[in-house]
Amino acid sequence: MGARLTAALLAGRAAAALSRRLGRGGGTVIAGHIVPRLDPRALRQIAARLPLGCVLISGTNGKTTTARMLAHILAGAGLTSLHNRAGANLLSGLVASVVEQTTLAGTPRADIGVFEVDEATLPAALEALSARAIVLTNIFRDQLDRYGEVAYVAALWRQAVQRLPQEVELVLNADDPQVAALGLERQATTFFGIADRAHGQASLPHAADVRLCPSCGAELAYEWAYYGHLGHYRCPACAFARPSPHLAAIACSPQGDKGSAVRVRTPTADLRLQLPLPGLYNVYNALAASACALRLGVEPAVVVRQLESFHAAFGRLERILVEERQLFLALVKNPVGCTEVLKTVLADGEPKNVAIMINDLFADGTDVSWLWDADFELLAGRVRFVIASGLRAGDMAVRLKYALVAPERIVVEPDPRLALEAALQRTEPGETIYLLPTYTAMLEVRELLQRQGYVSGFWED
């Protein structure tokens, strides 16, 4: 069996190296397709040899950033993580990341596994990996062609959690009813949430994806909503209600697109940190990573220090200097996430230079109807220009028209390279271009920037 695993790892590693040498984008995952064909048990065998086991992180929004935050915190505690940093989160991506960080004898070069996992892949990942802890951030409507409505993902997760041993730790978002419901009958559960009502509103926004009680089906009553359906809720027809979070952000002070000052209440002490990532959604990500790290025994001071030195994952509020202009790259993929990015970008009230790149390939979600549920109306009267680009540039331009963005400020350029050039030409040195791409459009832009030497490749980050 050892020889079979070694042969599979050798073949996978060689294929990945060749793919990268040839400049093929599949270099990050090709080993994940080859290794299981040669040894179907490779992932299970290698993960079982991790001294501290595995942590799986999933959710519609925030899983990439949360996983990177957790790995960064663990590094500050002296622990090496086996982590799918490039964001390939299907089983093939998990296998590929393991291949890169394992000796040919099958011994992982890490203390603990930190795996970001696609929402629909979570049940299969739990079967392939013996998880020590599972972090679930949220469930929003996303990629309707793959997932359908949020109830489908919630049902997948519920069935998967019911099969878990009771000792597996769940780290759950108390502010998401569908997520919180998964842990109410399990002892090994840590909840996180936000308690600062200086943000949000007293009623659900129109784009809320969850309005019904996951226990009895009655309509939930919300005392407060932060964004989407995340907030403080209870069911008037049964006993279901938001659980009291073990970690709660009791004060959040946004500082534009530079970050937020946050005070977090924990069971032992209050933590004060200067989070370098903006947006309330990143406060949730920091809470999720902190809650898991503390459960793993990391000291609170280490958690604070590492979060304050954290840098965004590629494409997630990433800043890149290009021709004396700052490129602010923020991934968009669903109505709630896109709306929160727009709020973050526009927070200071100054007019912005914006480019939106929408693709509809499989990794993006082929259904782009979500554009009509995102609040692009926020851009009206607040932009110098908006460039609509990508495979669905026309759809985006129409959406901007109906959002009442002035027609003379809308530029349609489907080609990402030409769109980026147009944005640079229209932006003065020292100014910022806010680039909002879907996943494959983000990869295209980053490849363009890599060729020009502005960024490194994913496997070099």
Second form
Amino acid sequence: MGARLTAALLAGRAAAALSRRLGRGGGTVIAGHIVPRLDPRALRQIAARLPLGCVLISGTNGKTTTARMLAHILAGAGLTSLHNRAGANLLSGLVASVVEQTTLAGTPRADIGVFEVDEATLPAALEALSARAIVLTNIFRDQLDRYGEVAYVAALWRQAVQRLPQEVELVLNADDPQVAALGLERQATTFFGIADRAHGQASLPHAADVRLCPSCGAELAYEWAYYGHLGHYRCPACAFARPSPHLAAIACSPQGDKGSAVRVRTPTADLRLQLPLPGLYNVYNALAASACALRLGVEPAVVVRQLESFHAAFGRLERILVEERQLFLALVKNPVGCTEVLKTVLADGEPKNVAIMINDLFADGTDVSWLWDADFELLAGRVRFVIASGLRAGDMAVRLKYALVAPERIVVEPDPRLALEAALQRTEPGETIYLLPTYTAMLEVRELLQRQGYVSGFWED
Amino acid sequence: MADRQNGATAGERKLAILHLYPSLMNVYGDRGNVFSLVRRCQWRGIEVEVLEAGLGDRLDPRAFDLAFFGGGQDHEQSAVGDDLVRLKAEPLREAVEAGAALLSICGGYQLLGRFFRTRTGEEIPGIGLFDAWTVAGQRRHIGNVVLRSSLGGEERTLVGFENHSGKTYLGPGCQPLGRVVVGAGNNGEDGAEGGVYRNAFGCYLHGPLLPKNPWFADHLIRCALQRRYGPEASLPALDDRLEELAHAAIAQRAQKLRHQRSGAW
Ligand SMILES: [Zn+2]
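Swap state to the form predicted in complex with the partner chain from the form predicted alone:
To see the whole picture, the full complex is given below, headed by that same chain.
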């Protein structure tokens, strides 16, 4: 069996190297297509050799950041993670990352696997790997052109979880009814959630995707909603209710776009944490990663220290200095996530310089209707300018107009390079440009900045 | 409703828009259509009131001039279907017969037809406002759509995005909204898209249909004004350069993607 695996790994490695030499970039997943063809059991075999097994992380929003946070916490505990790159979260991407970090004999150069997995790929990933723990963050409407509906993803997950052995640990968001429902009948479940009513509102906002009880179908009653359908809920018709979380953020104090101070109650201690990423959504990510790390036996002090030294992946929430201007980059990809990014950008109340780049390629989602579910109304009266860019610049500009952003402040510039130039021109030295791209637009921006020497080629870490 | 005849001068005009099941039938940015109607009235000094009707609410057919009914997820749609047949069918029909405008999309469009036949052959009744019926299909039609429509006498384009597996067929009592240039349309077979009965429209162009097709938004507003203020009611033009730019770019992009698809895939 060893020879077959080695031959497959060799072929995959060679193809990846060739593809890189041809300039296809570091993100290639070519090995992920070749290796399983030569040895279908490669992924399972290699993963089985990870001394501490593997953890899968999935959810509409936050899976990339949560996976990277967890890997960073584990690194602080002296453990090396086998980790897939941001976005390479289909089965082929998992295999490609594994191939890269495995010796030709098939021994992984890591202690534990930490895999970010696409929502619809989760069942297949669970088949291919025996995970010891699964972290599920949330289910929002995302790329409906690909997955159909929120209920479809929820049903996929339900079936996948039902097939899991009882000892597989679930780490679940208690505040998302569809996610929480997955753990109610399992022993090994850790719930996390937010319990600070200084944020959110007493009723569900318009962009809530889940209103009905996952157990009986009645309309859920919300006592509190943080954003989207995340909050404190119970079913008036049956016994279903938000489980009390083992890890709860009991105080979150936002500090502009720099981050938040968070107090987390755990069964053993209260943790005080300066989270260097802004937004309530990053509090959820930090809770998910902490909950999983604590279950894996990492010391609370290590969790805190590592979260405080965490840096987001390129484009996920990053500041880059370009010609004496700060470029603040934050990926947008679906309504709830986008609204939370807008709130973060606008947190200090000062008028902002903004550029939004919307593409409609497969990796972005080909349907841009979601722009109308995100609250761009927040920008009205609070921007110096907004540049609408990308393949769907026109849709974006119209969205801004109907959000009552003054038409003279809306600039339409489909070409990302010209849009970036226009933004720099309109921004004084020392000021910040808030750049909100979809996934492929973010890749374009990265390439532009890389060519001009503002970011290095080793952005992927 | 005596005051209806009075406020006929510009500046004092009012319209009431009814949003049906806004919390349950709201996938794919459907609320963009309501934004479009509201803003385009306000920009012309027409006062707008948006009424919402959810499960269990009764309708007064005289209380609204224009109704909007969006698409939903399957789960939500069946709850809405029951309620629609029980509580809303009569008043909606009465309002449409009296000239009210109505726009329905995806699930809303299907529920306003005569029935939906599921894969197992079960027929879920609609309210039959449109002489149309829908049959569950095998494949899902997803992608950009461009239509030619001669609504109002002039041939014009509508752009949008479709995502449906139901196949809708029209009977003689219902005219198509347009013919597809790009996309599948009602059923992927006969080239028709959407349905029209009086001032009621149904279509598969989900999400923000009206913002990027301002002429269609204005057609609905004009119908609503005429219902309230009589056939002379006029609608001043707006500066639609941004909308027209977007419309043209989307039509172009849809054509381009279609060619790519037929070529490379
Ligand atoms: Zn229930």
